[in-house]
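There is one chain below, alone, in C-alpha cells, taken in the form predicted alone.
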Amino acid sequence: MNKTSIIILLLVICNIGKITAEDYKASLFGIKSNGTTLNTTAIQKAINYIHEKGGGKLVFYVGRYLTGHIELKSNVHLQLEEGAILVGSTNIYDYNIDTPYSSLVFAYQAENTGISGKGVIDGQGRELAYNLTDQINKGIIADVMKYDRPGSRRPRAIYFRECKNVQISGIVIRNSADWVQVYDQCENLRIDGITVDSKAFWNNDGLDIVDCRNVKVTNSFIDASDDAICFKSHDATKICEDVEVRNCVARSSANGIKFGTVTAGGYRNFKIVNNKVYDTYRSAITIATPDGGAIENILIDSLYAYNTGNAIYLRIGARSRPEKRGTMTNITIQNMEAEIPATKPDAGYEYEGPVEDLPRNISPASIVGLPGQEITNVTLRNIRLVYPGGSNPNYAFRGTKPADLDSIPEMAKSYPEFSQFKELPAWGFYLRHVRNINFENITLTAKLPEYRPAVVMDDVKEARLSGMTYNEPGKGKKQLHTYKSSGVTQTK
C-alpha cells in the first residue's frame, strides 16, 4: 500500500461514524433503533456534543428511536432521514412536567437550529395522556382535570422558546398528547413541507405560533382534532406579527386557521395566501380578540372552504381584562370560497367537536365587535359562500323585528366562538358594533328558501355593498336588512 493509500485509509477511519464535518450518525453515540431502548440520555449527549463542537446535525436513519424529553442547543439540527421515527416515551415521568414547557422535543433560548427530513416524529400521545391521568387519579400527580382530561401537564411534540432563526421543514409529526407544536417568542421562524396528522387527544392544534416575528409557514399539510393553524398571543408586552402562511392545507375539528383565543399582546401583518380548509367543525377563519390584545393589517386572499361549519367569524369580547380594550382593525377578506353543510362537518372522526350552542339554524358568517369597541375598515371582497338553507323557524327562531335583535346578547366575557349567541336573524352575514366595512363582489347562495334575510346589520355605521348577488329559492325578498345603522349604501 503506498503512502497516499494510506493516508486516504486514516481519512475513513477517522470519520467512521460521522458523515461530513458537521453530520453525525446518531448511533456514533449510542442510539439505539429497536423501539425498545430508551435513548433520552444518550441523544442530550449527542446534542450537547455537537453543539460543543460548534454545531451541526445528529442524523437518524431507518428506525424507531424511543425517547423521552429532549432540549436542542443553539447550531444543532435534528436530521430525521426516510424511515426514521423518533417515538416519545409513554411513561410521563420522563418528560419535563414540572416546567411550562412539557414537550418531547424542546428549545429554549436557541440560535440557528430545528428538524427536518422526511423522518416521523411520533409522540404517542394516547397512551401518554391515559397514562397521565392515571397517575393524577391515584393521587400521585396534582393537576386540574377537566372534561375527565388532564391539564397543564400532557407533553407538546415540540416546543420552541425564545429562538431565532428555526428551520422546520419536510418532518412527519404524529399523535401528540397535547398542542402538536408550540413556537413561543420565536423569531425568524420557518416552516415548509411538514405534515401533521394528529387526532390523538383532545386539545391537539396542529400548530401554534404564539408571540413571534417574520414567520414563514408554507406548503404543509395539517390535520389536528383541534385548531389547525393557531396564531395566539399570552404575553401583553409581546405581539404576533410578520407572518405569512401560503399554500397549506387544514382540517380540524375545531377551527381551520384562527386568530386566538389567547391575545394579550395581539398581531399585525400577517399575509394568509392560498389556503384550503375541509371537514372542518368550527370556523375556516376566526379572528378573535377577547383579552384586550390589538389585531392590524390582517390579509387573507384565495382561502378555499369546503364541508365546513362556518365561514368567517371577527369577534371582539372582553374576556379576561375588561379594563383593556381590545381593537380590531384593517381587514381584508378577499378570493375566497366556501360551502356550509347541512350536517356536522367532522362527524366519524375519533374526536369529534363537541355539539353545543343549541338551538340553532346553520350560523352565518359574523362580524361582531362590542358597544364603544367596534371593529373597524374591514374589506370582503370577490367572496362566494353557499349555504344550505332550509332553515327551521319552529326549531330555533330569530326574527328582525327590534324586540329580536335587542334581545341578542353582547356576551362580552365569553369564548369567542361562531355559535356562542345560538340562532342568527341573518343566514349570510350578521354584522354587530361595526364601522368602515367594504362589501365588493360577494355572492351569497342558499340551496334551500330560508326565513331569515341574507344579512343583518345591527348598529353598523359606513357600510358599503357593490356587487352582491343573493340566490335563494322562491319567490325575491328583501335580503339586506338593517337596524341601529346609518351610512349603508347597496349599488349593483
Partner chain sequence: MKSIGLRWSVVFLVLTLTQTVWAKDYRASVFGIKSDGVTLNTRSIQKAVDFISENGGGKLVFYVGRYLTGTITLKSNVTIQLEEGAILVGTPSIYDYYTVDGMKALIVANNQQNIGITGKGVIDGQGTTVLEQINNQISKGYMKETALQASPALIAMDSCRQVTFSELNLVNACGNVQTYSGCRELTIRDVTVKSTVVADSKGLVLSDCNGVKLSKIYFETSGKECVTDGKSKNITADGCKNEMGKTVSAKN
Second form
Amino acid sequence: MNKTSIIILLLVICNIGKITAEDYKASLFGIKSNGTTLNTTAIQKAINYIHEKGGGKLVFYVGRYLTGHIELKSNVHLQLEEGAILVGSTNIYDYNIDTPYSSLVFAYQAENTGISGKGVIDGQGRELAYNLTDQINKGIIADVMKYDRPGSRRPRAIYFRECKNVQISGIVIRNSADWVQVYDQCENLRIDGITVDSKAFWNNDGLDIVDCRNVKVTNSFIDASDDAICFKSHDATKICEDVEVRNCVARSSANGIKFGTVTAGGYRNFKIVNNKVYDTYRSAITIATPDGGAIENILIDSLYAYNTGNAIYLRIGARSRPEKRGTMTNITIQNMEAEIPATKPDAGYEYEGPVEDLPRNISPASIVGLPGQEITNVTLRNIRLVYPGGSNPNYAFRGTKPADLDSIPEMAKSYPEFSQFKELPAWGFYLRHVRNINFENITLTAKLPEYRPAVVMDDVKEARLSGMTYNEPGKGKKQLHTYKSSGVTQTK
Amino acid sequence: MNPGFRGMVASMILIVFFTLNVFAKDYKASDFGAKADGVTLNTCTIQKAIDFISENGGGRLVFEAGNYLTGSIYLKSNVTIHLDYGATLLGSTNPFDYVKDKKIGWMSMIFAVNQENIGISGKGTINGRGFITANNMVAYIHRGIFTDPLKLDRPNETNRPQNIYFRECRNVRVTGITLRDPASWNQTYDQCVNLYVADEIVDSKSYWNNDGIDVVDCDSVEIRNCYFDAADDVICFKSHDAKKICQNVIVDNCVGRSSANGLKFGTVSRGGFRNFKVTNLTIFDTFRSAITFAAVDGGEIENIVVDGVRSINTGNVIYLRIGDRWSQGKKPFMRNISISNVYAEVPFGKPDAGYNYEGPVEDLPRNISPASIVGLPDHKIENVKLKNIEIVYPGAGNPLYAKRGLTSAELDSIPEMRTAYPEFSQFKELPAWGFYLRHATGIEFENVTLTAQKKDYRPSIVMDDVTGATFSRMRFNEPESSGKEQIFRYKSENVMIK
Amino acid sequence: MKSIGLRWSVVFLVLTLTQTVWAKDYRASVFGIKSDGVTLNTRSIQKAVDFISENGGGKLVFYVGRYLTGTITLKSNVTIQLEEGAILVGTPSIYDYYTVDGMKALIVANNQQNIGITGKGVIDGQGTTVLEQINNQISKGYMKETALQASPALIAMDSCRQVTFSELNLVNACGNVQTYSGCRELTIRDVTVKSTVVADSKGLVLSDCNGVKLSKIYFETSGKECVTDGKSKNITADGCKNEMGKTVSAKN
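Can you swap the form predicted alone for the form predicted in complex with the partner chain?
Below is the whole assembly, all chains and molecules, this chain first.
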C-alpha cells in the first residue's frame, strides 16, 4: 500500500467518524450514578445539547441513574451499557402527568432516535403508582379512580409518538406504573432483543404498538402482568400496518399476543411468526375489533402456547362508534400448538389475572362475530390443541339445544375476552357468525370426558373441515354440532 | 499435647456445649415458618415462636441471614432474639402493623412488658424503616383515618414506632446488634432493673426524635462499648415517673454523634438521676451539648461522676440546668456533680452540617454560646467540681451581631426561663465565651484551660448569684487579651481565685 | 302483642333506612390496602372495618386484585363488597389466623349485626398450603392443637343478626367453609362453594340459627354440603344443588 492510499484511507475513516454520531459520556453533563441524585434536568440538558450538536449517543455506564420524565430528540440515542440502570423517580410530580403522554422516556416527532445497550430501565412503577394513589386519596390530584386505581397519569416507561426511524435494542425494561412501552403513530420501528419484566402494577402491557407503520419486533422476551405483545389502533383515521413479530417469547396475566382492545382504525398486513406463549392467563392470540376498526391480512404462523388459559379468540364487537362497523377478514393461523391447563395458568405471578365470568368450565377457542357482521375468510391449518376436559354440567351448563344456544348473549357492547360468555357449549372450538372458514388438519384433545361436543357452529356459512381428529376418553360421541349453519362440509 | 489432656479438653468442650444447651435452647425462626424474603409479614409467626419458647423453658430465637419483615412483637421471659450476621428484622412500613401499647402509650416494633431474663443478641440488624412508616402515617392522618394534630407537621412521637421498648423488665441484655432508622426513638428501657447494653451500633437519622438510647427510671444499668449516630439525643436518661428514679448507672467507652445532645439527663426529669459513673465518652459532630443535665420537672440529680470526655466538633460542651417546667410542687435539685479530664473543641460553623435531619437553627442572633451552669434563684445547683478540663472555642464574639454586656441591666436582662425547654442556646446571647454560671453554690474549677481562637468581646467566665467558688490553676488563651479580666463576678460572694 | 311487634318492626325499618342513608362506600386503597397479592393486609383491612363501623357503617369495596390477609373480624353495619375479579386470599402463614371467641376462621364475627359480604369476587382459603404448614408445625412440635383444631374455616359467625352473603365464590377452605351459630336473619344467595382440597370440608354448618334463607347455592365440597342441628329453625333452601346435580336441602 502506498502513502497516498493510506492517507485516503485515513481520510475516509475520519469522514466516517464524522458522519457516525459522536458518543457523549453521561458524566460530562454532571449526571450522577449514585441512585439518589435526581438527574432529570441534567439528562434533558445532555439530550438537548447532543441534538443541537447534530446528534449522537448519550452513554450511561454502570450505575443507578435516578430520573423523572425526559424527552428524546432527533438524532439522539440513549445507550445504556451493561449495568447501567435508568431508575424512575417515585415522586409523581417528577413526570409530565398533566399531558396525555405521562412517561419516563418520551419522544415526540423525533427522527432517528432510540434506546440501546444491555442496560435497564426500571420505572419503580409500584411505588410510583402508590404515591399517585396517595395524592388522589388526599384530594390533591383529582382522578376518577376506576377500579380503585388511578385512571390516568400513571407514567409509562417509554412513550414514542409520531417518531420515525426508531431503534430499541438489547435493553431490559422493568416495573412500569402503566403500559411498559408505547409506540404511537411511529414509522420504521425496530425492536430487537429486548427483555420486558413488569408485574409492578395494573395495566402493565409489555409492548403496545399503536397505529404504526413498518414495524419489526424480533428476538424479544416479554413477561408482563397485562397483555404481553399488543397492537392497538386509537385513531379512526389511522391504521396499524406492515408489522412483523418474529422469535419472541411472551408471558402474561392477560393475553399473549393481542390485537386490541381499542381498535378504532384497524390492522393490516401482519406476520406473527415463530413465537412462544407460556403461563398466560387468557388467550395465546386474541384478535378483536370492538370499535369499528378493519382487520385484514393477518398471518399467525408457528405459535406455541404452553400452560395458557385459552388458545385463540377472534371477536367482532360494537362497543363504541355505532356508525362504523368492524370487519375481520383474511386471517390465517397455522402450525400452532397449545396446551390448556385445568388450573390457573398464571398462579403465583404478581398481579395475577382476575378470576371472573364464573361459573364456567374450561372455555374453548372461539371465533365470534356479530349477526350480519361475520368474521370472514379464516384458515386454520395444522393446529393441535390439548384441553383438560372434565367439565361438570352441574357447576355450569350450556347444552346444544336451540334454546341453550340462543341463550348465549351477543354481548356486542362488552369488553372482548374469551371468557365473556361464561359457559360455552363446546370444549374445543365455538364459532358464531362466521363465513368461509377452513379447518385443515386440526387435532383436538380432551384429557377427561366432556359433557360438550368438541366443536359447535352457530350461524356459520361455508365451513370446510378436513383432517379433523378428536381425542376424548369414551367413544361414539358426535363431536361436531352445527346450528343455523349452511355449507358445512367435513372430509377426511 | 498428650492424648489424655486432649481428651480432657474435648470433654470440657462437650460439657460447655451441654451446659449451653441446657440453659438456652436454640430455635430457628425459619422452623416456625418465618420467611426471610423481605416481603412476607412475619409478625404473627415470630410472636408464636416467642410464646412457644417462653412457655417451653426459654431459649434463643435465632434469625439466620435475611430480611424478616415484621410489625409489633412482644418479647417474653427467658427468650433472647438472636440475629445472626446479615439477619435483619425489617420494620413493616404500614403503621397499622404496629401496636400502640395501652400501658406504655407508645408504638414499637419489639415490646417487652413485665418480663425477665430477656435479650437481643448477635451481629444482625433491626431496621425500622421509619422514614417510610412515618410518611405513611402522615398520609393516613391527612385522609382522616388516623387522628393526630400533626404538631410541627409530623405525627406525635408516640404515634410512630420505636425499634425497642422494654418496660418493667428484669435482667435485660441487648448486645452486639445494630439498630437503624426507627420512626421515633430507637430503644427505650423504662423502669427496668439490671439492664446491660453492650457492643451496639445505632445508625439512625431517618426521622425526627431518633434518640439513640433512652433509659427511663431504670436501676442497675451498664452501657458499654456502644457507638451511636442519631438524629436526636444519643445517650439519654429520662425520668417519666415522679415516684421513680434512674439510678446506679455505668456508661463506659461509648462514642456518640447527634444532631441534638451527646449525653443527656432529661428532658423529662420528674423523679431524677442518682449515682452515675460515665467514663471514657467521645462525642463528635454534635449539634448541641456533649453533656446536658437537666432537672426541669421537679426531679433530683445527685452523685454524678463524668470522667474522661473527648468532645470534638460539638456545638456546646457542658450544660447543667435546673428549671421548673412540670414540677407540680416537687422541688428539683442538682448536687455533687464531678466532671473531669475533658478535652473539647467547639466549632464556629454548624457541627452537624450535612447529616440527615440536621439540628434546627434557632435562638438567633447569638455568638458562640459558653458552657453553662444555670440554676434558679430558689433552686441552686450545688457542689459542681470541674477538674482537668480544656475547651477550645472559636471566639470571635461580635458585639455588632449580638451583644450582652456586663452592666447590671444587661446581666439582669437575661431571662430566668423557668418553664422553658432547657437547651444551651435558650438564653440567646450570653455575656461570657467560656463559662456562664448563675444561681449556683460550691463551684470548684481546678486546672481548667479555656481557649478562644479569635478575640471575643466577652470575658471567659461570668458568675451571677454564685456563692462559694474556687478557681485554681486556671489558664485563659485569647488573642490580644493582655490585661483583660477573664473572670467576672456579679452578685456573687465567697469567690477564691488561686 | 301483635301491635307491639309491628311497632318495633316500624322502628326497625326506620333504623334500617337511616343506616342506608348514612352508609358510605370506602375504597380499599384509602386504607393503604394493597392489591398486589404479596402485601399482608390483615391490619389495614381490620383498621378499615373498625373505622367504617365506628363512623356509621358502610361498604368496604375491593376492586379487581389479590388481597392477601389473615383473620379479620367483621363489625356491625359493615359490608365487604368484592367486585368481580377481587380475591380475598388467605395467607399461607398459619399464625396469622387468630382464634376469636372460640372461632378460628379467615372471617369472623361475634355478636354483630347488619353485616355481609357481597359481589362477584372470590374468597380463597388456600387450604392445601395452609394445611401443609399446619402439619409442618405439628410435626415439629410447635403446634399443640390437632390439624382439625388448627384448620381455619373460611367464615365463622356467632350470635350475629342480619347477615347477608350474595354472589360470592367461596373456594379452597382449610376447614369448613361456613359455620354459623346462634345467628338470626341469615341470607345466603347466589353463592358458589368449591372446597375439595382438604378432607371433610363442610359447605355450611348451622347450629341454633333462626331465620335462614338459602337460595341458589352451588356446593362442591369434600364434606357434607349443609349440616344443621336440631335447634335451628325457620330454614328455607331454594335452588341449592351439589356437583352431582342433587338438590341440597337444609335438613341433611
